[in-house]
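Shown next as structure tokens: one chain only, the form predicted alone.
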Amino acid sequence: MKDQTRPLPVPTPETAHFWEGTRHGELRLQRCTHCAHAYFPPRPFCPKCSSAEIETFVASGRASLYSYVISHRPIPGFEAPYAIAVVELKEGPRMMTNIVDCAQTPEALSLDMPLEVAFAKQNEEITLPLFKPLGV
């Protein structure tokens, strides 16, 4: 899915390594070498016990369909229907993305379905983690 039309974020200091890994074909994730949490979105310090002692890892790019709307509405960069979605990552992070790969129905899209990342290059600098049914 490349669409130069989808609205890109703009990557920031704190989040320059989770994009640098998507364009490597890498989903990067930060954990605390403190207490072990592992998290998403990228910060400077932990969201569970606030230590600054993080540590960069690269993820399984493996998870399963948390929650999900189907959006019939057409907006620039999206072809309707498309699925709005929140994966929970194999690590245990869920993130916001969308589901491709599949028909986009309630048929096709079941909670707890397993899941891989697919990375979607859109530009030289963002590079979009996306993810489809495991194995297809």
Contents of the next structure:
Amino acid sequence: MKDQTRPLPVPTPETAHFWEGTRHGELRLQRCTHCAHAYFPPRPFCPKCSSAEIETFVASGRASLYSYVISHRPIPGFEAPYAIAVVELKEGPRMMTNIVDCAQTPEALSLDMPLEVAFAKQNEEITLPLFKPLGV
Amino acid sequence: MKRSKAAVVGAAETTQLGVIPMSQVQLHADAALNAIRDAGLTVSDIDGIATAGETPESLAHYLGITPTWIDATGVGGCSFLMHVRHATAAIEAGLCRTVLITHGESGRSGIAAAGFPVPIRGSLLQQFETPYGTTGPATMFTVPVLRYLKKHGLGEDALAEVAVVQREWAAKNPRATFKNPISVDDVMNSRMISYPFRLLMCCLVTDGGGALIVTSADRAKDFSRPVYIVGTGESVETPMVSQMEDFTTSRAFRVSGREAFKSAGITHADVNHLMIYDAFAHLPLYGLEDLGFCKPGEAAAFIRERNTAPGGKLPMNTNGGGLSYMHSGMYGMYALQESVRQVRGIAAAQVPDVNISVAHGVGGMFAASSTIVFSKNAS
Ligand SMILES: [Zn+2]
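Show the same protein again, this time as the form predicted in complex with its partner chain rather than the form predicted alone.
The complete assembly is shown below, putting the previous chain first.
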């Protein structure tokens, strides 16, 4: 996958810790200390109980493949066909990502396959959390 | 069934569908003037405007209307269904008497059209979905479906069968864009767009528009073919498809549908005709289940057994749908128009004796939903 020109995220004050984490090789999630709900995407309060008593923690990086599509339309930064996936993190939340070190085919991409995070540096500021088959 | 508070007394689409040499605001106006004429009214009778894609002020100025009530709810393709719901409430509250709801979209030609919205820089969508190669609805709306198919032990042919049946309806409609019969094999052999979605499982892209005139149920008696609004619902879930709470069912669909049926005081057995917004072939499957017409996982068999096909017990998407009739981008208005035509008894593929028709819409990628129950009778 060519990564030079894909659209890159623009961090905000509420998400800065997440992108700082990926820069340091950490997948940082948030958890409510009031109701123990772990959540994503970032926000400074719990989306389940609205408590502002939340903490940031480093997730395991383990996930499973929840769903995906394989786009056949060529766009800058990607070599079609490429999969747009949603993974379910071991800690519970789901996130959109790409699957690397894996053929981009329905045969190679089977739902529920175990995955682990693979950090992909885009530039000095942005490192994206991609995922690869566990143990590859 | 509960007593209706408001009714559609004028309904029309743009004179043409397809490739239309008109700006987007003119598509709105073309449909609006057709609907006002259909109601036997004049522009000066309109005191409420609801629209999406264009603003109420652009419509007011362009058509020469001075409204006392406006609604610019814009949550994608089901906005116009919400406009029907909001207009009903506004009329009942005495905020206005005669509401014009317009849609027009230069989806194909792009003449003075906004196009598909680009995510705001720094929005959660832009940070946590856009970097992974999403290119619009075909790569976003479609993301949940493999989980749905796996959970219910279904194959890709479940999607193909939706497209095949809707083409049967389109074949009966002279205004449909695609009318040639297709087989499951034709769909399964069409070009891959975004696995598992092939070309014939995706909506077409055209120009077009539609408009409705809504007034109180009491006043509707003075019009020739009123279609009563007896139940309505709406909800939203999330702008990020990756964050839906369940990939096999839409919370917004369930909440909207439940509200619509409850407010109408009807059961599923009362429904004679159904429209489910079909930007992609999985939406009728989700819709049939989330509205409660089928149990989870049973919609594909329901369609395969021809319940929604011509001659079936629940005729669905009888104009051919977004897959075969037309789809300008925000299709909800065309679902409403077909429901109104079916209740009036003037549809191209007319279902016999439609007393109750349900139109169900989606906005964004399962982000929003609205449902309208129409009836021939006021109560
Ligand atoms: Zn909490």
